[in-house]
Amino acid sequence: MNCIVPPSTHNSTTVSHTRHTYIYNNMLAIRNFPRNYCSKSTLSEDEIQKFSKMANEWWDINGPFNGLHSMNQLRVPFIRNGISSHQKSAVVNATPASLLAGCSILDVGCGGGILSESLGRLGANVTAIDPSEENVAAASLHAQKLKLNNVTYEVSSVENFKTLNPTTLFDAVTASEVIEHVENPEFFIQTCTSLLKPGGSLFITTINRNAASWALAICAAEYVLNVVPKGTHDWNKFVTPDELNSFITKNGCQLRQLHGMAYNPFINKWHWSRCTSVNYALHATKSVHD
């Protein structure tokens, strides 16, 4: 097993090995593991390649990920308030300027770090993982500019991370706009919940699977309005709220909140909705008992 390497005093140094690449800089360390370390996998190589090709566009606020940037206006307070309400012990060091200080968060499928950075700016100790080397490189470079030394990026799937860190647990696990891109979604949730401390929080945002999501998230968003590139989503991979609730219940978690989210692409703004027929957000907490 390879450990996270302490930040180097050099601005940037890359050391290559047969199966691992370490990228050092003055604020962050990236740990790169082989993608197929585990026999059971949530990885889709097609999905990894698709998002890797767009790695240079994560931080273009007018690019294909602008909807994710604006989604932070909903999902960051959703996560912050969920932790503060249900895990007061995780934020005992919180201050008005750092509302999540002392809280440990695993951000699964972090992409370019759009959510990871926002949580880090709230004071959380964030470990952000993504199976795309290109995505993690883009995220690390951007975070370095902000000198976020409480955010660490690693190239890894969630199951690889669990295998290599069997005793590591977090106050919260986030997977925002991720589960609809993985294989074996039930195993994905099982692995995410296994990384939670007792009483810890799981936060998911994703897309429902029904006629409305086909019409809006696929046809309108990808082929009419060009909100996201064509082929971004596979409707068959969408997960219904009932399915997701079943997954979390089987893994010892209790549903705390389920909210619909609606997006106006003309003004690039999200708002909460009572309707969960397309986008929705879920918060669950892990039982304090085994």
Contents of the next structure:
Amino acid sequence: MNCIVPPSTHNSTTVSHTRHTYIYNNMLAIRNFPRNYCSKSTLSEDEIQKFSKMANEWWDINGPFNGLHSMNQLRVPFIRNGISSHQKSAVVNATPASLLAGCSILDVGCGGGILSESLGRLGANVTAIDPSEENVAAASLHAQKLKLNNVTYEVSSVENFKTLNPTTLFDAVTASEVIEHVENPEFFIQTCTSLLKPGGSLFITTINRNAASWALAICAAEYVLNVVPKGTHDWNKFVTPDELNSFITKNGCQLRQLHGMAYNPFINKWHWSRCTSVNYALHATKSVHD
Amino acid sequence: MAGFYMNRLFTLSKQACLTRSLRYNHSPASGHYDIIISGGGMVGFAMACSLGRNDRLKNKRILLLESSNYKELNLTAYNLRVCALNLNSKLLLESLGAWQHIVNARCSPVKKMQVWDACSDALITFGRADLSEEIAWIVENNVIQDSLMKELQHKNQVDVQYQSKVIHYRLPNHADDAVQVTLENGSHFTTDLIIGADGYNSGLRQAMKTQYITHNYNQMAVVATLRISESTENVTAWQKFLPSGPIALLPLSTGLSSLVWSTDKKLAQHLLGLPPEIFTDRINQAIWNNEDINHRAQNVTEQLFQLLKVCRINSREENETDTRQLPPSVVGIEGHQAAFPLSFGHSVKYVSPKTVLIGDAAHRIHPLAGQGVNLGFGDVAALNEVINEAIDSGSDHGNYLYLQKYQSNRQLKNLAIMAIVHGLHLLYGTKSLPHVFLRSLGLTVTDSLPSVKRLITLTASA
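Switching from the form predicted on its own: structure of the form predicted together with its partner chain?
Okay, now the whole complex, with that chain kicking things off.
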């Protein structure tokens, strides 16, 4: 990945209305891509910088993101089952080899594409966006290597994506381990739901905000066990299930499922839990009559 | 043999040229397969069938590499190597479509098992008294192998290449790299998942550089096909624990049984050199001789047996005969006796990235409980299951996290069975009084507790 030029600091104010899809070749350095920010972006600049540093490590299953690789064992079936039980019309072409064939999914904050690729392998047409150019470069390279043609990566925030593609709607929008990094979670949810077809599904996984999550997700995970790089999370940005529920309800969505998730760092394994006080996953569907 | 190849060739359209060269092994080939199975024994072929039938892998290409030649099934003589398949193995073979070929060839159901001790009268029986239930199936190794080969002919996505000895495996350092396999004839393949079914001397296991725990029993199993005097239906498997090792007679047909006599190397060598008549005498002697009986243990066992009867704990029904069924006597042998060495082996790891071991490559056990190939078939079913789970979760079929799941599931089961079998070997490998007491009482009590026996049967078939 040493061929990749660091993200440009150049911020163009021109808003391009073409849909940028970049499949990077190993030998090509990334062009200085004009990053487009809406007037009201939910992203903080220091958050983007932080993840860019980690881009090379995304696909190392023993690396800093092994917890996310392992989380796929829970969240992918959660999304798959959520779609196939609430949106049967979206997956009419499903075969045992591709259970989500025909379904369109927007993966917001895709990072290195750990979740996007898995959804793509299930046959879904995945549009994966991330504001970090390095993340998207790493993700594109990897998908290209595996010849996954149904996953398209773009450098974009969700707000930017909405502005550029005002009429595009998806069967499902996923934002896994993302909302705890955004500045304005309420606006983030509003944008995500606006990208859903009527009846479409929103999947969120994130971290609760309470004493337990501070002790486990910040102190234990970042400082004692080192399973998450230091400084990954800012506790103040965490969102509680109640807050999240009120955001989705305000935006015409109905809560379908809310599950706690528990992580055992010693065996790198996630399992479902009744307790939502630290990590949790949420599935909501948009009202059919919008 | 030619017919076999022709059949296979007609089913393959696009890759006919490549496949032909693969199959006949004329010239070095290269290419990428989604899965490569190294080793075409019973377990390797079962794995290939299982993957070949898997709907989720319909678009994948699978290759099975076997170092030996294709062998046509010959049913004139009974094969000396037989397996006692348990219910789960039978169910697996049924689900693979291979069982019908086995039934069409030959197999012998076991409806009762009687296991007893040379040093006391203690015995245990398994199976229904009225012989109404089949509890195991004795099948020759080559019949199992052939049934799976036949079934695999219908699976287009699986290529089979005989005379293909792997000389080098290059396992990936990085998750995105492929496994590289080099054959003796210069062929070179890459794959996303290599499955090692290459037996106890597994080359893949050596390439994984994992620790392999072995124990040499200093025993050999002497095998032969026996003519027996049994005039009634031959449906009972017999096993007697001699201090030198267990001797077992497994039913093959009305007048024939298969001998598996595990004994120390010296005696085994001696038995191998004996002419048929004397060898027959030695078998009868081993089954019928009571010279190892320890009378103190014998008395205590007898008293315990009576006590259990008085307390009505004994499971045997009134109309059932209290006396033991007598084993058949051997009247001669078919062909020659042979022997193979016994050892215990267990690989500390079954998996590494994109690499997985199944069957004897991962674990090898003493044949005294007839569990060897059953554990291997259990591996096949378990690996197929985690591959399905990986695919359903949008992961690559060789995803390491799922392979690790296979490893922990199988080690839990395999190690338990291996520990029990090894424990039995140690417990019965002696004449010392405390051991004889312990095992005789244990066997007598266990035999009188139907629930415990059911548990044993379940464990043995799990």
